[in-house]
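Below, in structure tokens: the form predicted on its own, a single chain.
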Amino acid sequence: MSTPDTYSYPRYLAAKKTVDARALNTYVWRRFLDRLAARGEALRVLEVGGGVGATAERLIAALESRAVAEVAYTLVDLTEENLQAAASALHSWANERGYAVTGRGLQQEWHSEALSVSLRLVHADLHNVTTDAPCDALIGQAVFDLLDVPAALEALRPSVHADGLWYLPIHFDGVTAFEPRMDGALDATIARLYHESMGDGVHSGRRLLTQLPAAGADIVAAGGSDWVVHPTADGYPGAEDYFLHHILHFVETELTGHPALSDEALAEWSEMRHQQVERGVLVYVAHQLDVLAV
């Protein structure tokens, strides 16, 4: 592909479904799906920052081959245009999956032989959720390293039962890198200030191993979740070509006009990036981290 002309952020979301998948920490997954189902055959599922729904589909199909019978699934997000493209993005995906269902925009309901799915999505800030009940598992995915942690995790407790769960993948502990690289000077000041501009999200990872047990709850487990983005024989899996565009433009948009770098010195090293994508030669990679706690 050619490099964009325009961003879409639900398109982004999309693209780096495939980079996720890879990434997860599949020690810490495999503790969260069977401290869950060990929950009950009824389970209550609240996802904050769900993006157009990939998590959802991971987890639901998860479940399917255990003892579970019924999920309450409630995802929220801040951007309507998010919760649009998840709504229809997962009608697809339950039909295409088997079951009936019935809605076809923020409510819907699933049922197969093997589970019955309720889906709210919800449009709200996660400081300002509420729910019927408590849930039995909290997900924030590549979300509170945008966040005051503690602050939010005091105001969505009273949405989580005294012993729930608390999955939190894919978040940001510090490392960026590109490859191969072009100017050593440039590329290491092009990551430290992209870093400075994450303030303290640039270690989120780490941090939720403190300020979870700080807030009163337990780690369970917590891995390593790095994205790495390589070129193969056959180009870039899926759509993540659109993925490395949109992270280069995260860079650009994060770094122009900063006083420590020249516009010019930036677009420059933007549109060889953008070339090495094109080209099929660029390599990206993030650490991060996922934790579980309860």
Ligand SMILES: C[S@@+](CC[C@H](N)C(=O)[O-])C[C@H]1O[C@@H](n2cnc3c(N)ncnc32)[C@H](O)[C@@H]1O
Contents of the next structure:
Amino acid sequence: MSTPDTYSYPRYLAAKKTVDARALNTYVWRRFLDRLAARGEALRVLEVGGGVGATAERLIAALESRAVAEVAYTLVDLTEENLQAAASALHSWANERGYAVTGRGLQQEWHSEALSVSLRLVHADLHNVTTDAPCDALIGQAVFDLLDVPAALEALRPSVHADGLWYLPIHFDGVTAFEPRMDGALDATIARLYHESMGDGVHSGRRLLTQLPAAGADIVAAGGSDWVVHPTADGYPGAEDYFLHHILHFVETELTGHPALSDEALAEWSEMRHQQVERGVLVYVAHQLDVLAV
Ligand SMILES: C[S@@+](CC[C@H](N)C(=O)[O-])C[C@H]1O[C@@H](n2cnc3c(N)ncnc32)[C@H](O)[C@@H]1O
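For comparison with the form predicted on its own, kindly provide the form predicted in complex with the named molecule.
All chains and molecules follow, beginning with the one already shown.
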């Protein structure tokens, strides 16, 4: 694809699905599923920063083959545009999967022989979320690296059972790499300044391993979930070429006007990197961690 003229965040989240699907740590995921399904036939799940609903799809699909009959799934997001995209994507997904679906907006009921799902999409800041009853699992994928983690954990604690699960996958942990190498010094400067722009979020993956225990939750499992995006003989899978253009767009947006980097050098670098996506040669790696706590 050619370099996009405009960028859409919901489109980025949709393009990210196949990248996450490869990256998610299966050991941590299986421990999560086993513990969650063992909590009973009727489960309450709260997902914060749920974006366009990718994790909801993944979890519901996995629970269909477990001894679970009902799931009350609440997905909270700060951005109305993401929630509207989630409502529409989840509605189509459930229909295609054979559920009888009622409602198509922010409140939907799905029924199949395997599972009944009551889905509620809530436009809210996760710090202000209140639930009717505490949930069995709190999920936050790729969101705690944007937050003051101790404050977010404290705000969410009342919404989670005392022995409830905290499944926090895809949290950035300090490594960004683009290949092929161009100007090594410039690549390194751009990665360093980009990381600095993230503040504490740059090491969010490893910090969760101490911040969760400090908030009273024991770590059950943790492991790497690196994004590794590369071309294959058929080009990039799915919409991963758009995903790469959007990642470069994040870097440009963050570093344009930075006093330690000339805009001209950044523009040249990013133009070359976009062209590498178009030619199907750019490789991108980001180190991340998945964490499960109880
Ligand atoms: C990087 S995206 C991840 C989305 C989704 N979890 C995924 O992995 O595809 C972060 C999401 O968190 C949401 N978000 C950020 N801060 C939030 C807050 N304080 N409360 C609720 N949602 C928030 C954003 O709107 C965005 O949808």
